[in-house]
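Just the one chain here, laid out as structure tokens, in the form predicted alone.
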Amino acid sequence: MCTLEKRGNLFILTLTGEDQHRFNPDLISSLLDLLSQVKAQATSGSVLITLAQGKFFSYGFDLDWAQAAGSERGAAKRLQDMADLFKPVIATLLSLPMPTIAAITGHAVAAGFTLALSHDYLIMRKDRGILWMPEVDIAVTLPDYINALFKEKIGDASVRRDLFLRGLKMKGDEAEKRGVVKAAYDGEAEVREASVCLAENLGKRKWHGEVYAEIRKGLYPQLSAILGLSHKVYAIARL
């Protein structure tokens, strides 16, 4: 389902396979386990890149798994369970003691878009892939932490309106133009190369990981509060 590779100070977390990488309890558990390993092995100069194989970065929650409950009430319960299980993934990324990069080489939809946006930097391809929040089209409301994430990460209210209330399918060029992603490149190889280059440049700064994480949490106070993340004050002079 997913793998973790370590190249020096660079961690590469990959959603493996050619499927849609839909989040069910098993995949969420695997993600949390690998992120815990990243956090445990973090050193000064560490950076995380998250990417996916195949056509999809992730198509969001596993709705087939939810529907397999066999009833409308059971499906709704499973969907809520997935949202609850996914919340610690976002909390872990927000508190990870290193810079994080999402290399989006395919469709990032709903919870898949949420996962990508939980990283510090998003790098996307132009020739294939979309960012899409389809909840208004499929009649599903959003958990409070996802609302907070988008509000604090995407400052332009008109962009959030188009994503949430129009179900806009945003391609790489538009995502870059509207400030949702850092940059968009022509193909998968270029996205991977740019992500590694950015990671190496960030890693050279060798920032104090815990300080980096606390500054990040302070940037997103509403999200941090919803996720139950406390904010610590560090005084470490390196001048």
The other form holds:
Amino acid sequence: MCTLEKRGNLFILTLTGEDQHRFNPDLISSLLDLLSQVKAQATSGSVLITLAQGKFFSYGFDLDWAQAAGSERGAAKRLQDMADLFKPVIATLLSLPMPTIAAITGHAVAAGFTLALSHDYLIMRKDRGILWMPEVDIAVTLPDYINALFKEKIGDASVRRDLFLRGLKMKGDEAEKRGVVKAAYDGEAEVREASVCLAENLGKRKWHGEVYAEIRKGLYPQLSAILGLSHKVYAIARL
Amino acid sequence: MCTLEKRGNLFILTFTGEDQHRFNPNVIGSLLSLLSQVKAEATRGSALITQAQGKFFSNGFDLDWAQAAGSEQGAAERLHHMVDLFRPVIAALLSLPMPTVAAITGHAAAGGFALALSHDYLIMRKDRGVLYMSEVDIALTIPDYFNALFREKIGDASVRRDFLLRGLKMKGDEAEKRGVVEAAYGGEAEVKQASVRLAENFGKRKWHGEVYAEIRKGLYPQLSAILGLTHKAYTIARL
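Here we have the form predicted alone; I need the corresponding form predicted in complex with its partner chain.
In what comes next, the whole complex appears, and the chain from above leads the way.
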């Protein structure tokens, strides 16, 4: 499902297996668990990279599990439950006391795209994989925290409109050009190398993790408010 | 004044006549009425195109009618009255259960530009016509919902500043380049054709209209709040 590995200063969170890495309550719970571990072991210079095996970064919530409820109402409730369970994952990423990088080597769809976007930097493949919010196509509205995340992370209103109202399937080169990802590379290995390279460079700055997290929350105030995150002022000046 | 036509899945709202298509209480009343009709007749695959005849898309509120009040106070009251009457038009567009396209074949100024901007997609002429917020030049402040509309629809703060603080008259190619419009074409016929093509392509997606409207409102939360629009969650999944 998902594993955590430490390599020097780098925490590497991997969505394992060749499946669609769909988020059901079990996977969400594992993610939360691993992120807590990352937070507990954080030091100055730590960096998180989240990556996935196979053709998918993640395809979002487990709609099969939702439908297994047996009725339309039951399915709707399960979908709502997963959206609620997933909120703390985003909250944890937003308050993680270290820089975060999403190494997107496959399709990142719906909640999968949301997970990626909750990282400070997104690196993607040019040759394969799309970013996609299919909610308009499957007639599902978006939870408030996902709306707030996209609003504060993606400044270009046309891009947000294209993603949400057009159900645009965005490939790596367009994502890079339109500022949705930091960079796009040809091939899985290149994406991973670039992510590690970026992580190592960020790690050398030896940022104070808690302060880094506070500055990040300040960058996304509406999202922070919706996620119920509080603020702390730090005046530990490294003079 | 304004007419509504149905062509297959397309609703075509036209400002008729060669005048400036200024908004006075009568025109606003008609607009509201026609938009209600569009909403009532909406089905999956519907789309709206708003267009105008002549040299103007619309030059905004009817300042002549305001001044016909006979006094400065009377004029201010009439202007205020039109601003209030116009709010529900923007609200209706923001909650319309279908994609909307503004085919801007002439000048769109002040309230006219606001009307265009209230559509999901703006298509404009390259060779003629400007987008212009005249308020700074005629010493009028901007209503709260216009501010929210510009803030949430135009992500680039410099563009917003250029419109509102500089009274910039933006032509089609600049508007396209700076992301204010989706595309600009060289001629009236081309703009209309492109709008129809875009609307027809959207129609083929057969989006669930109410869900589309909810996702749209979620994209523009501050504007929705200012317009008093409520939210509904949908989990009608087309799986």
